[in-house]
Every structure is written in C-alpha cells, then in structure tokens.
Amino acid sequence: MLILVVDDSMVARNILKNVLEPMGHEVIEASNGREALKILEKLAKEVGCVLLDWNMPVMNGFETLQAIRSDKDCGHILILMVSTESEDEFIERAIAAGANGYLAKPFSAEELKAKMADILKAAKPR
C-alpha cells in the first residue's frame, strides 16, 4: 500500500517510514498539510493511507484531515492521526472528523503495527 506520512519532523517521518517499509508499504512524505494536499491532487487514487501529525506549520493535521475528508477523490483513503496531542478531546475531534484511528506519540513499532492492522482490518468490506 502507498502511504503518505505527513509530519513537520523529519525524525518522526523517518521513524514511521522505518516501521512501515519493512511491513511492505511504500512511503511518500510531506512536511505539512498543504504539501500533503498537493501530493493527493496527483496521487489520490494510489494513496491508501495517510499518517497525519496534528501540530504542523502552514496547515495543521486537523485542517488537513477535514480537507481530505471533503474531497470525493479521497474517500477511500484511511487516515491515522499520529500526534503528541493525546487528550480525549483531540482524539474525539479527529475521529468525529473522519480519522480511522489515533496513535499518541511516543509509540513503539509494535503499537504502530497493531494500529495499522486495526484500521486495515476495519476498512476491509465484510
């Protein structure tokens, strides 16, 4: 699966990439929401999942989540919020806005793998 990792921290993007690629996923990166939306304009049909940080300059993760969910070409894309914002209020807002899951930073490789498995399993047609 082609996964778009959106985080303003190169270190965070590399950590995510280093877990996702050995799982068999192809990873592309963006450093903010606006950059992510430009990528999705071209690759929406190929991208299967977006891992999205909340706190970023230019366009934050919540605004990006809302923009992706309002784009009919992106309806199939799974979105996992990956953020230091771990309070229930943030998680509830993200899920209500259309996120498929939420993973609080810091996380282990096993936690990321489990969360990815959860959202992929939930997305499969029954």
Second form
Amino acid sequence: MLILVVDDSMVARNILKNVLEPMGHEVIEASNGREALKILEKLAKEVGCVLLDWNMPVMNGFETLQAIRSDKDCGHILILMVSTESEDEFIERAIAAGANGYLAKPFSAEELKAKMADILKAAKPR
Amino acid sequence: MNKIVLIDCSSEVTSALAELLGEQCSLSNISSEDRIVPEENRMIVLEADASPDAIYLKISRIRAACKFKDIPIIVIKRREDRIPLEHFLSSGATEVLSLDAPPGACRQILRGHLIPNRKPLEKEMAYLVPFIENTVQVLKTTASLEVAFREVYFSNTFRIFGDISGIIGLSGESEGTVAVTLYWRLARNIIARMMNVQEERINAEYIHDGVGELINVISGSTKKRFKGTPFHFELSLPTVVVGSGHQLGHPEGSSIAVLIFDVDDSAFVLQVCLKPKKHLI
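Next up, can you give the form predicted together with its partner chain of this protein, since the form predicted alone came first?
All chains and molecules follow, beginning with the one already shown.
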C-alpha cells in the first residue's frame, strides 16, 4: 500500500517510515497539511492510507483531515491520526470528522503495527 | 560544613578564600580537575592565570562533569585584567571575582552562591510528578532507554549548560514553558534509538529536529494528565536552540523547576515553568 505520512518533524516521519516500510508498504512524506493535499491532488488514487499529525505549521492535521474527507476522490483513503494530542475530545473530534483510527504519541513499533492492522482489517469489508 | 574544592590555586588565592569564606567552609586544594568528583563539593574554585584558553577548557570539562547539578564554579583573578568575563561565563563559570575587589562584596557574593536551591513543596510536586513519570515513559517507549529521575530543585539563577535544548510554550489554564536540555552525544544516541538506526546515520539536522519532537511528545503526553485541573495547558510548536552555553528565557516572575534525569553515565535536564492563571501556590 502507498502510505502518505504527514508530520512537521522529519524524525517523526522517519520513525513511522522505518516501521511501515519493513511491513511492505511504500511511504511518501509531507511536512504539513497543505503539502499533503498537493500530493493527494496528483496521487489520490494511488494513496491507500494517510498518517496525520495534529499540530503542524501552515495547515494542521484536523483541517487536513476535513479537507481529505470532503474530497470525493479521496473517499477510499484510510486516515490514521498520529498525535501527541491524546485527550478524549481530540480523539472524538477526529473520529467524528472521518478518521479511521487514532494513535497517541508516544507509541512503540508494535503499537503502530497493531493499529495499522486494526484499521486495515476494519476497512476490508467495505 | 560546606566542602569547597580549589583547583591548582596559588597560596595567595587559597588564603584569601579561607579568610573570605570563614570557618563554615572546608577548603581543599587539588592539582588537576581530573581528580575532582563535582557532586561531593558545594563550590569549585579555579584561578585565572596567564592562559585563559586552558581555563575555559577546564571550566567546560568541570561543568559537563557536574551533570547539570547546580554547583557554583567560581573563577578568581588575583587582580583585574582585560580578559572579558563572557568567555568564562559561557564556558560554564558561575562567577568571576577579582581579589582587587572589596572583600565585603566578594564575601557576600561567595556566600550567596552557597545558599542551597529550594526543593519543591508537596503541592508543587503535584504538577512535577506527571512530567517526571512521562519523561521516563516517553524515553522507554520511543527509544527503549531506561531513564532514572535523580533530583529536582527550583532555581531562577542557575544557567543550564548543554549543547541543545528543545523548548515548547504552554498556554491555556496554565502558562509557561517546558524545555529539555542535553549534551550532543546523548541527544544523538536518543534520536538514533527513536529512529531505530545506527548513530552514524544521525546528522545535526536529525538531532535538531528530534530534540524538538522529544519535547513535543513529553509535553503532549503530560498534558493529558492535567485534564480538568488548573494545570492544564495547550501546546505551541516546539523550537530548538543549539550551542554550548546557550541560555533559555522563561516567563518573568515564574519559578523554574529543574528536573535532572540520568541515562547510563550521562544526564539530561527538563526545565518546567508552569503557572496556573488561577493562583494556587
């Protein structure tokens, strides 16, 4: 699967990439929401999943989530929020806006793998 | 009795200090900073001689060996000269005194540096414990590192010496800043472990970015613990400061808690400055 990782931290993107690539996924990166939307304008059909940080400059993760969910070309894309914002109200807002899952930082590689498995499994019957 | 170690000081400086500090201090003079165990001493004194570069190096090495413990490093000049104080201070010295200065002023300054830092009250620990626990947990989860909390004190004067700091502004119910300060070697090790790559692959850009991410995750995960309390805050985006001897600013009039953590033979510091808008303490 082609996965778009969106985080303003290069290290955070690499942490995700270093877990996802050995799982057989291909990873592309964006450092904020606006960059992510530009990538999706071209690659919406190829991208299967977006991992989205919440606090980012230029365009934050929640605004990006709303923009992706309002784009009919992106309807098939799974979205996993990956954020330090771990309070219930953030999780509830993200799920209500169309996120398929939420992973709070800090997380271990095993927790990321398990969360990816969960959202992929939940998406299959569609 | 305050233990004070003098490193390679002349008899003139040694006797002047003995007179200035009085009987409440026990002075010992050693020939090299290599033999020093910083944490066993309440103050470290060096004499500025004709070779300031060698003194700067000695100060830097002693400051690093203090592992963020607030041990005053005092440089004594036998007489006033034109060597700028800034180099001594940016190397890690706390104070530079000249024996030409009035003895009363020198005595007051030295005794001021012997006043111990304030330890937190029980109610202050209520907001410090979540930071301590989450810092340990964050490094365990993200970098598989066993981190041990060593001590906490409040200081508005001690400058934290390290090579890199990640700082994040807090706003909302509470306001302030949280900052992590590390030496370069430990920062590189932590970022390599977080990314699960060899240290050789970690360049300055990764360290710079990774320290910002580290303070972001520590602050973000701690924030949840304050939900529904006056200590709750919102996060700004992190910023990173690099350079030996750099100094961080905190909001005026606030107390800064210095939390020291040990990682194997190294250490790092978390500075927490958190002030609820509703006055509690």
